[in-house]
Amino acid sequence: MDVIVIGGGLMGTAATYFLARRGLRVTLIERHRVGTGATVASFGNIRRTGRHLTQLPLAHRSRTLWGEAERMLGRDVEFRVAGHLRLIFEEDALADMRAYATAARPWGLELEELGANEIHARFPGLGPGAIAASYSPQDGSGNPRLIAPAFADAAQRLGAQIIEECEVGGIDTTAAGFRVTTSKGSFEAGRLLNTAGAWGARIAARFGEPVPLTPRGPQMGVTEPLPHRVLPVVGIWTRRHGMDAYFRQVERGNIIFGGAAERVDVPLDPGHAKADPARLPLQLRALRQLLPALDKVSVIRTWSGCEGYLADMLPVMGPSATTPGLFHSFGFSGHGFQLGPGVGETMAELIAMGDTEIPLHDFRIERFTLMVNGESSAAM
């Protein structure tokens, strides 16, 4: 075996597919079922707006792959180019948006600025009090329930081994690479990829690479079906705490929403996150500012999922700083869904070729190592 991948979310299944496509022999090990962790809890937003600038090359690569996903994977993963609209209600937020748009332009992201009249003409019913908006017309959404299984199935067709319901016990280095002992036997490979999400820091710590990761759960919900409109994914630019709501409408008419609520703490054992009903009124209040029609709509389900958050909100992505043949890709801080296909292709490129065209310096794990003065460093 050439590579063992630990963790079967979007990052892990995408990496397994792209590694297999390069001709490597790959085994993916998932403790539950593929795509049932943080991936399935995602909102499904495929957006580049607002990303840390150094994430944009990865986001652009991933957006291209989302556009190829149906042909590449052989099934519809409900990627829809609906556009991404972020409404603005305050002057300071407008200044923030304009500063970001200017800074992002050299990184290849062009945002349209819409005035109040244009918002109301193009997107009637949205944000009646908005003074402006940013619009990224080539972004959109995808189905979190479909994408990881689609990558896993496609990887299997290329010869990858997908092992589900499999608990990892020991991980040891050997003369040839790594041995992973699990509830379904031992597996050996020359290289190991850690895509274990919120559990990724535990694996890194086994190799002397502590990462200050906090497991948190977002609060997501979905409404009853409404008459369908051709709506973009909608969010907000704001400095006001508790108002950062976002939503999208699926083709069946339901509104999927999130944001505007503190993420809940999640114990890693067993790692099950639950939505807090007490936070729902705050979410709905923020959402009404974006779409007043939600005032009399019933919420039919809420959910959460276990995600790994880092203080600088940037992932760990790249080779281990302590162990040759070990690679990490975790800690996407609730912002990983859009990046998933690009992460998979980039990690496969790095593992197979020893380098990648995507800049990963800001995501290196050694940014968390102890400095000479004994203080912990998390380079922003």
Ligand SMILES: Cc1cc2nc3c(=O)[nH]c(=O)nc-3n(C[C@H](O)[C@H](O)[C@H](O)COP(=O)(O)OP(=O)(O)OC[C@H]3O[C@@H](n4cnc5c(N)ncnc54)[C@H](O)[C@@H]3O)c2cc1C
Given for the second form:
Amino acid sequence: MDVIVIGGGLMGTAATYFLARRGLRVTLIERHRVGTGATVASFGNIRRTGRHLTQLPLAHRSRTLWGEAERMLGRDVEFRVAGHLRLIFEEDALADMRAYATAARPWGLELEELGANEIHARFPGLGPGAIAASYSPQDGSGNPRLIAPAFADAAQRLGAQIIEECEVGGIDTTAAGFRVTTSKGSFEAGRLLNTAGAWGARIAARFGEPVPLTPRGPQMGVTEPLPHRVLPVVGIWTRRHGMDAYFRQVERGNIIFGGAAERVDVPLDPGHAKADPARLPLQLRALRQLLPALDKVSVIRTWSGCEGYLADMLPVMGPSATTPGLFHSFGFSGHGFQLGPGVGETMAELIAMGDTEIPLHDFRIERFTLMVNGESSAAM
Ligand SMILES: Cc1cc2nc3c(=O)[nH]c(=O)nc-3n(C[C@H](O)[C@H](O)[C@H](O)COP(=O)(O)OP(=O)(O)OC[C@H]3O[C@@H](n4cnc5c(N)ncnc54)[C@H](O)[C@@H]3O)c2cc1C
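Please move on to the form predicted in complex with the named molecule, as the form predicted on its own is already shown.
To see the whole picture, the full complex is given below, headed by that same chain.
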């Protein structure tokens, strides 16, 4: 085997697909079913607005791949270019949006600024008190239930081995690479990719690479179905604590929402995140500003998911700093859904070719070792 991938979320399944497409022999090991970690819980936002600037090349690569997903994977993963609208209600938030738009332009992200009249003409019913908005027409959403199984099935058709309900126990380094001991036997490969999501820091720690990861659960909800009227994914620019809600309407009419409430704590064992009903009224209050019609609508379900948040809110991506042949890609800090296909292609490129055109410097694992040694300022 050339590569073992540990963790079958979006990152692991996408990397497996792109490694197999490059002709490498790959085994993916997932302790539950593929895509049932943070990935399935996602809101499904395919958003570039507001991203850390040095993440934009990766986000652009990923956006291109989302556009090719149906043809590439042979299945509709409900990627829709609905646009991403972020409403603005205060002058300080307008200044923040303009500063971000100016800074992001050289990185290839063009945001349109809409005034109040334009918002109300183009998106009736949204944010009646909004003074402006940013609009990113090429962004949108995808279905978090479909994408990881679609990558896994496509990888399997290319010859990759997908092993589910298989927990990784021991990992040893050998003369040829790595031996991974699991509940379904031992597997060996020359290279190892750690895509274990919120559990990724545990694997990194085994190789002497401590990472400050906190498992948390963003809280999501969905309403009863309404007539389908809202096209874009809708969010907000705000400095006001507890007002940063977001929502989108799926084609079946339900409105999916999140944000505004604090993320819940999640114990890594067993890693099941539970939504807290006490936080729902805060979310609904924030959402009302974006879509007053939500006032009269019933919420039919709430949920959460276990996501790994790093201290600087950036993921770990790249080669291990201690162990040749080991690669990490985890800790996507609540914004990995958009990045997933690009992460998979980039990690496959890095593993197969030894390099990638995507800048990964800000995501290197040793930035945390530098922090411990007091050299953090340039890295953060
Ligand atoms: C509620 C919620 C909403 C979100 N909304 C958005 C959004 O709208 N837009 C966006 O861009 N991002 C969003 N995110 C973030 C995004 O979903 C994640 O960043 C992304 O899905 C992470 O993918 P992953 O493959 O790294 O992790 P996961 O999907 O968690 O996959 C990791 C896998 O590793 C497996 N694993 C761990 N340890 C072992 C082991 N020892 N042996 C075998 N398998 C193991 C786990 O079982 C798991 O399946 C959201 C996240 C959550 C939780």
